[in-house]
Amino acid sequence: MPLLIKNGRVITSTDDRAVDIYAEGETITRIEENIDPATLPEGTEVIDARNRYVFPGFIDPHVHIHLPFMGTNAIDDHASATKAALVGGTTSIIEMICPGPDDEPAAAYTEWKDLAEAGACCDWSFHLSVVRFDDLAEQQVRDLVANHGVRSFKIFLAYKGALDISDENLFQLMQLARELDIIITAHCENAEAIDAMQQKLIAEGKTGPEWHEPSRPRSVEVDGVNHLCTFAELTGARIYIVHTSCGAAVRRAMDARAAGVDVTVEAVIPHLVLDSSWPERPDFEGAKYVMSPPLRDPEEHDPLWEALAAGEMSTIGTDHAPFSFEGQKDMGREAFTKIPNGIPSIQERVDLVHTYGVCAGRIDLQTMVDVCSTQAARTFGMYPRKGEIAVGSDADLVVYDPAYESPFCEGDSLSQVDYCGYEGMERRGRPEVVTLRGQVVARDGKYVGPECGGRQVPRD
């Protein structure tokens, strides 16, 4: 069905203007100051966006759905997670494929792709984690790039003995990335240092979730950023540092950028609005807020928002990793090292950025679009099909009501997790209508689209 959005304030990363948008055949075909509905084909759906913003569909570049971790699996499936994403204004996600050290990359890709094809309601792509790099893995990586469109790979400088990669293999992988012109995304910490500190704390009887942050302090993260940037400088590989939690890590990445390293830095929404007091909540409730890198002191919020406003940090993702409090997070009651990591955020991200970024005067609306959509599309080869409002772009659009006010609460969430990580926090603004390739899929906090309507996004 053709679609016309009239009377809205259309905001992209570069423009802010009053125009109408017409979409037909899944793409935007006209953008004009005034499009008369009477001139359009019969059956065209007309949405009045008066007093509303119209954004390009948002992109979450860091999502976990099918995630084995700490002996359990994330509670969402692709249907629940992507419906939550769409209701929150996110029309495309990039999911992390996370195989184990004995798994073959090709088999992991097939497993995750089959699940996405069977359940995803928004559009999707993948980063593939590399936790082994023998001859077979290298051969399969080459094939995934050449024949399956995989354009980004994830490495962990954390989780000793489970997901971490040796320096020898890291160097080889980054040489290959340079050869194939693909991007390496990286979790930057220090697996050996964290393991030693965790063992020491547990031996001292410091077992609660409040000890998670002291086991992996800022210095460990800065060390991981430095390590990755050194390897990037040596190999010429492009790198993307995920979920950067502190100003010192950003500054180290910017030093590397000034020295010629091609480095992009990601923030995730928990680090921008939550702080280290949340994992300290009594009665083990703090376990809900265990993630890695951990939540930092509230003094870290301003440096991160300032880095986003200055263009030093390019994207805001979620690191959505939904583990329920009952039956999953509580596996770590005897030791914080056994708490599954993650704070569910896929539905709340856009409203949190609007509330605590735009409404708080930390960033403007165009920066919001840039860091929540356009830069992810540019970095990962999806632009201008995604992340833009232009003739020829996919008609992924968000009609946003900035006047809406209601606190965040678990009852509004479409995720299957049993808590909201932002319960009771102020919310200003909400997606009123969300379209995916020209089809309305969400209205007023409800999913109204088809089952399994998502597609894999081709990436250059």
Given for the second form:
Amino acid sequence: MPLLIKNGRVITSTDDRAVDIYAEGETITRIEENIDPATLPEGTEVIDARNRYVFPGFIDPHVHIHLPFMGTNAIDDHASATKAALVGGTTSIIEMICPGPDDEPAAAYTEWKDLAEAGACCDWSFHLSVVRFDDLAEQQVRDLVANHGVRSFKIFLAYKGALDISDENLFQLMQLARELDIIITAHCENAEAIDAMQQKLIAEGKTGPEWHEPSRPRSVEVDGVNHLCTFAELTGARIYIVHTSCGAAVRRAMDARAAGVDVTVEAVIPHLVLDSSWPERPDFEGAKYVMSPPLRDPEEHDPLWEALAAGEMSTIGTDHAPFSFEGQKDMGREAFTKIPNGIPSIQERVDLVHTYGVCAGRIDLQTMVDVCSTQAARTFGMYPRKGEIAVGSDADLVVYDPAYESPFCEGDSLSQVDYCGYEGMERRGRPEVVTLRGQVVARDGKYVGPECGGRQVPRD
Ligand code: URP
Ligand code: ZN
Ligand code: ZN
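How about the form predicted together with ligand URP, since we already have the form predicted on its own?
Below is the whole assembly, all chains and molecules, this chain first.
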């Protein structure tokens, strides 16, 4: 059914205009100051966006849904996570394919793709995590790039023995990435240092979730960023540093950029609005806030928001990694090293950025769109199909009510996790209507779209 969005304030990364948007089929076909509904085909769905913003569909470039990790598997499936994404205004996600050290890349790709095809309600793509890089793996990785649309790799410098990659393999992979012009996304923390610190703290009887941050301090992250940037300098590979948690790590990446490294830096929403006091909550509740890199001092919020406003950091993702408190986080009651790492955020990201970024005066609306949508589309080859409101772009649109006020709460969440990471925190603004390729899929916090309507996004 054709779609008309009338009377809205249309915000893109570069514009702020009062225009109407008309979509026929899956794409935007007209953007004009006044489109008269009487001139449109019978049955056109008309949405009145008076006093509302109209944003391009938001893109989350860092999501985990199927995640076998730390002795368990993340609790969401593709249906629950992507419905949560859409209700929260995110119309496309990039999920990390995270195989273990013995798994073959081709089998992992098939496993993750089958799950997404069978369940995803929003549009999707992947970063392929490369953990092993022997001859067979290299052959399969080349084939996945040549024939299956893989356009970004993921590597972990952290998680010793589970997901980390050796320096020898890292160098080889980065050379391959340079040869194939594939961007490498990277989790930057020094795995050996963390392992040593964890052993030391546990031996001292420091076993609670509040010891997670001291086991991987800022210096460990800065060292990881430095390591990756050095390899990028040597190989010429393009790099994207995920979930950067502190100003010092951003500064190290900016030094590398100044020296000619093609580096893009990602923030994720937990580091921008939560802090290291949350994992200190009593009765083991702090386990809900264990993620890596860890939540830092509140003093780190300003440098991160400033880096986003200045264009030094380019994107805000979630690192949605959903593990329930009961039965999963509580696996680590005896030792924080056994708490599955991650904080669910896929539904809350956009409203958190609006509340604590835009309403707090830290970034403007254009920057919000840029870092939550357009830059991810540009960096990962989806632009201008995604991340833009233009004739020819997919009609992924978010009609946003900036006056809505209601605190975050677990009852609103479509994720299967048994807690909300932002419970009780102030929320200003909410997606009122969300469309995916011209079809209304979410309204007023409810999912109203079809099952499994998501599609893999073609990437350049
Ligand atoms: O704590 C986190 N970030 N969990 C998910 C895995 C990762 O490192 O991205
Ligand atoms: Zn990570
Ligand atoms: Zn992650």
